[in-house]
Amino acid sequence: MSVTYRAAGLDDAALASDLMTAAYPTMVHDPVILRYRWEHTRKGYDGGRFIAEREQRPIAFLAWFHGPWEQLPDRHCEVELWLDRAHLDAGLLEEMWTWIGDAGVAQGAGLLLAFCAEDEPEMLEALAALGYRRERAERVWELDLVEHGARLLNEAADARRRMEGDGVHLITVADWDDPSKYRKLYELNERTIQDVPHSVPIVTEAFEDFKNRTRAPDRRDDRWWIGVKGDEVIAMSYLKFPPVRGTVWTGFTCAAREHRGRGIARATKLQSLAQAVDLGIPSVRTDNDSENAPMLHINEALGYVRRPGWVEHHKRVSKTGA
């Protein structure tokens, strides 16, 4: 039976999250979130959607994405598949892999990055047999706030008295009266996210994107915590709460380089993750790149446990990109 491909609209944004929950059951996609995705594409990017159907039953979700060519030395292209696993075939997972690949390379890529989750052996299989090889590892971790959180509103509790000891105040977005604090928060983002390990250029993001980000249904400035001293915001950590469906996740978490060192970033994150427990959200998760060292401890010290995480793979389709 063949599979057929039709674009995808902001109307399949709901088809497009079942199935991508279908496909990995165990990290549930909300679709409010997703169609807000959609609709405020970053400057300078392109994509394409896709839903694959048998017999008029639609099976997968595929897309490609890209950011400014001119930005990419590489000239790379994220590639997606997630196929609903009551119809996982090695086969068709070639089949699609190939299918989405093309597209990208059409588009003019010259590298094509592609994710499967590491307990998702077809996956695995099906990118290695096209030629992809496994770049980075992502590490998922989660923590059960039933079963820790006395602790954590204690450390919380603790944290906040030894930063006002120091001059640094933790509070909300929502709390901080300061008719610049969007612009600094962006200003922040921007220094601390090239910290990242990365493989490939992380693209400075526009604040007019930044800001559709703080405005997306996930993201309220009451749960978005941060460290400030003076008039200066040197850390933020906050975590994204789906409308509809699916785990509460730690968005970002980050501390101004000059401010290393001092707990700043754990104390802060203590802070969402105490108001997480208030909340009465019964576990949270994160993910780190398994070379950031110092977030790693954080997770650990903060009682998180290891989940199955993501593999960054990477093709190259082009020598020169062009």
Ligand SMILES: CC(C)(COP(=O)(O)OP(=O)(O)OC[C@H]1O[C@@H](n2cnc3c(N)ncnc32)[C@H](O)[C@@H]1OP(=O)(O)O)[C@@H](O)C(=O)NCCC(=O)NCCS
Second form
Amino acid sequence: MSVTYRAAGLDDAALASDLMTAAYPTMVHDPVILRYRWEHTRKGYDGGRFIAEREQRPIAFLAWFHGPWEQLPDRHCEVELWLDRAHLDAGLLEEMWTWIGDAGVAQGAGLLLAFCAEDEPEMLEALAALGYRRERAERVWELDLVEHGARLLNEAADARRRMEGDGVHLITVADWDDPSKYRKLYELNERTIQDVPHSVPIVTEAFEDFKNRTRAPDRRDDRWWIGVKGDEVIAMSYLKFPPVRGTVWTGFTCAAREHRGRGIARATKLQSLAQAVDLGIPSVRTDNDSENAPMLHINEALGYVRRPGWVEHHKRVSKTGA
Ligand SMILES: CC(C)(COP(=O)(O)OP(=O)(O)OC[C@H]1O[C@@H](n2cnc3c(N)ncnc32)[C@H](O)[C@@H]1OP(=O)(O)O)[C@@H](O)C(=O)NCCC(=O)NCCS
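The form predicted together with this ligand is what I want next, because the block you gave corresponds to the form predicted on its own; please supply it.
Whole complex next, starting from this chain.
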């Protein structure tokens, strides 16, 4: 039974989110958020999305996307495969990874990037068989807010008092009365994102794309926590609340370089966790690079427990990348 591929349009976002969820059921994807992402492709980025079908029935979602080639010396292109587990088969995985990898190469990619979870042995084997090698590991963590709620509320209140003593106000973006607040948040984001351990370049984000992310249906200014000192924002941490289904995740936590090592990131993240406890959220997840020592330390100290993480694979497909 051969597989056929068709391009996916915006109206396929719900189907794609179902297929992604069926491919890795412990990470549920939200249809509204997926569609929003598809509708707001970053400036200079290009992508292709496909539904794989067998006997006219959808069995997988595949995609490639990459940033502006002129800013990417290795011309890296991310490829994705989400095969409904009901159809899991080693030969089919290799066939599909090959198909989407070829699609990336046809775009001019020099390096293919592929992710899968640590607890997906079939995926790991298929990628290894096709010449992808492990490059980095992303840790995934979960925090039980039912078990740890009372402690987190206390720690958040303590941290808030301690920060006030240092002249740092922990508030939400909604409560920050500053006419240039989004520009300042954008600049903090841009500066700190480069300090996340990474192997391929992190492309500068256009301000408009940053604004689009902040307006996503899983974000709210009154749930976006920041540390403000004087008229500067020096830290942020926020959770994303999927509108239809899925787990609440931390989007990004950061502290300005000159203020690190004083507990500001942990204090800010604690405010977002305390708010989630108050909202009755049972558990939250977060992820971070396995070499991000301070963030690993913060998550461990907050009581997060490790779950299977993600493996970033690389495959060089041209010597020069050109
Ligand atoms: C990660 C980051 C947010 C930490 O900010 P911060 O304000 O310095 O963090 P805190 O002071 O609240 O806590 C850092 C903790 O890590 C510890 N730490 C720092 N470096 C460490 C290391 N190399 N190994 C182990 N622990 C370390 C600190 O001692 C502190 O723990 P303690 O309070 O128990 O002493 C900041 O470095 C940053 O913005 N990095 C870039 C963005 C980023 O990587 N964000 C996370 C993406 S998932």
